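Below you'll find only one chain, the form predicted in complex with its partner chain, shown as structure tokens.
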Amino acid sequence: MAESEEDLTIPRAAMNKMIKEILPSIRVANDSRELILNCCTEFIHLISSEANEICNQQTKKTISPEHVLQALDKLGFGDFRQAAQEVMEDCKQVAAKRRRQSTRLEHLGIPEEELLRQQQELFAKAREEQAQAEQHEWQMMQFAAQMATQNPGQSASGSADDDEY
């Protein structure tokens, strides 16, 4: 499906997932989804243009997160700014924590060859477990298939999906 650059939207599946998380018990008509999708693109255009203008005013060549945050403020989406900033704070904390953890690992004094050997062991173990899990799953499928042929008339499908897409 050829799309011109202007028609680019965010992935429909991602949007559907978000809507489902926000409104778990409301159905959303297909044409409404289409509209929300286009609105998202328009929103991104709006924020980007504004951020770009702010960036130009500061005679910078790179659009920075601060430009985007200011754009949100200017366009009346100030509470988005706060929420976005909180998430950014969380990211920084996660990143900092990870950096501390990797430093701790270096200080344990385990030589690299030993670490490598341990890693190989873990991989081998994981492969084995995976093979076993697959084997088990195959057996379960066989078993289920057998049951189905013995009891025709039992339906395996779950309840009707109330999603509209």
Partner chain sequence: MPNPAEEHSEEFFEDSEDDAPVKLTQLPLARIKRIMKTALGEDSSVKLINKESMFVVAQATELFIAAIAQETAKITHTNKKKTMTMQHLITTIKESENFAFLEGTMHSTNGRIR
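Between two forms, the rigid core is defined as the largest C-alpha subset superposing within 1.5 Å. Positions refer to the first chain, counted from 1. Every value quoted in this text rests on a predicted model; they were computed, and no experiment measured them. What changes on going to the form predicted on its own:
- Core-aligned CA deviation for Gln139 between these two forms: 2 Å or greater.
- In the core-superposed comparison between these two forms, Asp31 has its Cα shifted by less than 2 Å.
- Relative to the superposed rigid core, the position of the CA of Glu121 differs between these two forms by 2 Å or more.
Give me the form predicted on its own now, not the form predicted in complex with its partner chain.
One chain, no partners, no other molecules: that is all that follows.
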């Protein structure tokens, strides 16, 4: 299913959050929010199209951050270059931090095979404990049923021995 031009926008919730963070004490009319959303979408489209052209001219298949920075310059948005570079550096740092965090298991000093073996042992132990609990419950039910069949009249009105007196 192909998306139409209208579907290619920044999510409204994200845009509203940005507006609220930037202008916390100012009310922004809905039509103004819509205009801001459309301007942002158009700006992104313009920059990405120009970056794509630069990428194609350099016979590259992937748009790099440098292509985007060159597109900013070429389209007359050179004033944004420094801020864009700072954001790019921040993003690189966040990505590097995520990569370091995702390799925490590797830094434990325990091979993955050993961790898997320990996990399987824990699962087996849990299954055994569950089976024992179920068997104990079954035995208790059997015992209760056996007691009920051996002494059927006791639960009603005393024992059968009362009739002999």
